[in-house]
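So this first bit is one chain, no partners, the form predicted alone, shown in structure tokens.
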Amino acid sequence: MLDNPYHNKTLQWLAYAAVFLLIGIVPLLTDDDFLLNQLATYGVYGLLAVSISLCWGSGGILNLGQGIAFGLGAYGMAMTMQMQSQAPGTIPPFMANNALETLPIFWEPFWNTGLGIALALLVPTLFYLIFGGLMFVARVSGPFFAIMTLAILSALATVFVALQPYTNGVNGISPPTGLVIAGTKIDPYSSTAYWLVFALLLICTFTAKLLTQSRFGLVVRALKDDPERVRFLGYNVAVYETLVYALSGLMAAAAGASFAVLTQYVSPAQFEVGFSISAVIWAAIGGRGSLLWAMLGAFTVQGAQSYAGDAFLNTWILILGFSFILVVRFLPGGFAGLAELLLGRLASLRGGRREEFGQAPAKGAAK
């Protein structure tokens, strides 16, 4: 019997390269600005799914509140873009409409574009480090941790609505112009915006893949299966859990910042519980154990929603939920599990044929 090609690291990297090559040539095949913006948005959701796969699939940490980092990253980028359009000494119009006369102190750093982008990424990551550290040191895990993330997510949504003079409440922030970097304005409907999202998705996915195949990744996968045994071997489980949780938060923050660049809008809707749970469903349908398949799951679900959502309207959420139930019941590994099963059977058939014709097993075959 031959080894399952699904687990061949060389073939895995080739699959990653092939998928990203196909994604990368899209701007060369079309000049439809709306389509590029739509596909770039799918890329943002794909990056969010990758962050969940790293946290949940590799680390075994079910995070139902990944919208925390996504929303904070989106607000940080929107605040940066808003301040780029402000004349020195002025305040955003919505603040004046809410009787503010001076710019709040926590808005001041966003006058500087570089610092603003850094804060959009680092603030959510720092929050994940602190929150994750507190939870994991106390050995809060499983459904209890998932519930805590939902509670924090709901609390943030309430806070951002309540602080209307500073966040514009439910109306959100709508920067009047696109992001400007090094004197170049990024049009959300241009190939430049698409390449920006593509680069982030490529860097984060390949970095996460390398991480999962490193010694760090080996320990993380081990603690997912049996944290007590890993603890008895002398590893600080809380540190590993906190780091993988924070790294997933950094990726989610990058996805949120990219979302703000593409839509030029952010609101408390990014902190909605439904959005974060939907992201978990994308990863589960694609296959939480595979970064690539989790990303493809997001592409598939969001693509289906874009073209079928208008036809089914509010019924779409029921279809999505039913699809999740089917996957959990019949394909617990998602599409990745199905691919693994099919490739395993194909390898078995090839091995059986070789034995039938008296051929020696191929090099690397299981003995």
Second form
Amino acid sequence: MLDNPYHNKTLQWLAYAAVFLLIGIVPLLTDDDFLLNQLATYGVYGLLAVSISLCWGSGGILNLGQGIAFGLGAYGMAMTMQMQSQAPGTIPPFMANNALETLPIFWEPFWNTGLGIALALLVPTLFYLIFGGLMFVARVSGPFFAIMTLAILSALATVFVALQPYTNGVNGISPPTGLVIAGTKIDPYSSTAYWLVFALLLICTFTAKLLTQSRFGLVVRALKDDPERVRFLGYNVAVYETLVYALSGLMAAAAGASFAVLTQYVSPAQFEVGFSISAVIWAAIGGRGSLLWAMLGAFTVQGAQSYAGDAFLNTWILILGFSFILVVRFLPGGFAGLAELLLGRLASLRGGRREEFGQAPAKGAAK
Amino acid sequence: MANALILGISIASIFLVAAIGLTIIYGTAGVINMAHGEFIMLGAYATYAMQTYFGLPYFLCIPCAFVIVGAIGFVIEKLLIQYLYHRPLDTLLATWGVSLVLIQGTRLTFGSDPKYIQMPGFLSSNIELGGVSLAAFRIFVILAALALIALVWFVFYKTDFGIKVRAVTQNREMAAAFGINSKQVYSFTFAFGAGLAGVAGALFGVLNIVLPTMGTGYVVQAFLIVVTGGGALMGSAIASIATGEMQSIFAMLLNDSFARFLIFILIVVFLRFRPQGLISAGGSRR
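After the form predicted alone, can we look at the form predicted in complex with its partner chain?
Full complex below, order starting with the chain above.
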């Protein structure tokens, strides 16, 4: 089989660079702050899709509860922003409305911005480490793990709604002002916010990409195909699974935290099953095997939802559902799989002509 | 405490009715059917439609819901599921897509306003039971749960179809070698499970209002029951009773949401130590 340009690492990095260059120059082309905010939100969704692709595409661990990390990260950030707007010694208004007189102990650290942001990222990661560790050591995998994440997700949603005095229940937390870092306020409707999300997306995606190409990534990818064989080769499968799961959790938490900065709002809707599943749909339609395609999947689906969705709101979900079924049935690799196939065909066409009298490329030899 | 125990039985019967169809689909075919909640929803709408447009009495609507939803399940199996048996994760995703389509399709057909199912008058009263006042309909659901267990047991252990299903579950190749059409068995099993979800919908449509999104809450709950039970009928029954009673007792001590949270956590811990569930159905699949 001839080289498929899809698998060429140099070309892959070029593609990543090109896409990020395109996304990066957007603020230079427009000064519509509303549009920038919306696009930055898509960036956050893209990051969430990347985090799913890292876990699912590379490691084969389907996680239907990525909203756990996203929501916890968003809550952590919103709590930090809320406390920034409070005068020392006061409590957020919704707590007073719910008959609380002093700040609950777990809110105290959020007085400190740095500590608050650190907690927003670390609490979900730690949660993933513990939960993932428990599950993977017990060799719970595949669909069972997916169901378990779903269970935890809906349990969390229930708790956040029930803890009305501490979380403001279904209404959620809406900090009155934007995030202030080192004395500068980040206006969510500005190019600054856009650049921040862009930088985060860039760093996370490139780190994840490097990781999948590393030795660690190789073991993780082997897990997807045959965990039993990896175990027999002497690797501690549970450790690798837990690490890649926790790492994807960290990324999702970062996405959630940025989401809170951009929207100045967080509610238990982030813990809704539907939201987490949409993230899986983005990655599946774009192509779970590729971080870049998963991200593009999020852009496309969310973009289409806000533009086409407004025009025919009712049929949109129908279209989304059907296209998802079609992708799963006929195109398990998503659009990434399609690109791989087409590029492979192209290469073998050209190669076939060049090596007409040499070795003919074995058709259908590779899977 | 006695109140909580009696209420727990009622909750358990609801859990079991919701999970029984899924137990069959998952336990025999190994399909992770995320559209199960939507099958329940369709059962409720089928009951509503039969009652409103054809004036059928409620008790006749229940078998109708079984047939209608079973037929829909059969079609979905033929069009989609049968291609995915060897890809469990993809089945999960594809059936999620199916559930999106079913919810939206129902919303477009019936509108998103709530519908109500009329129940026979004698079921709308309350019955005193050991000092607890329980709605007669909840007693009916308990009886229905017992009847459904009996029905499934009969079909699986006393009919030709049941023998074939069990043979295919144990060893598909060997069953095929004995001339059993395993594809057909899977199709009918899926349809049977879907039909049972339809019956669940006919019952739940009375307990709650009928909405296109009413099914979404049942899926996770039903799955936890099935996974805890291990995919076997008795396993699901025991798991339902255990979780139903715990839900009722914890809810008395704390409140509803924390009870739910606590049970979910307990199930996760339980599965950590016994991943195969209470009673594991087929040893070979996992």
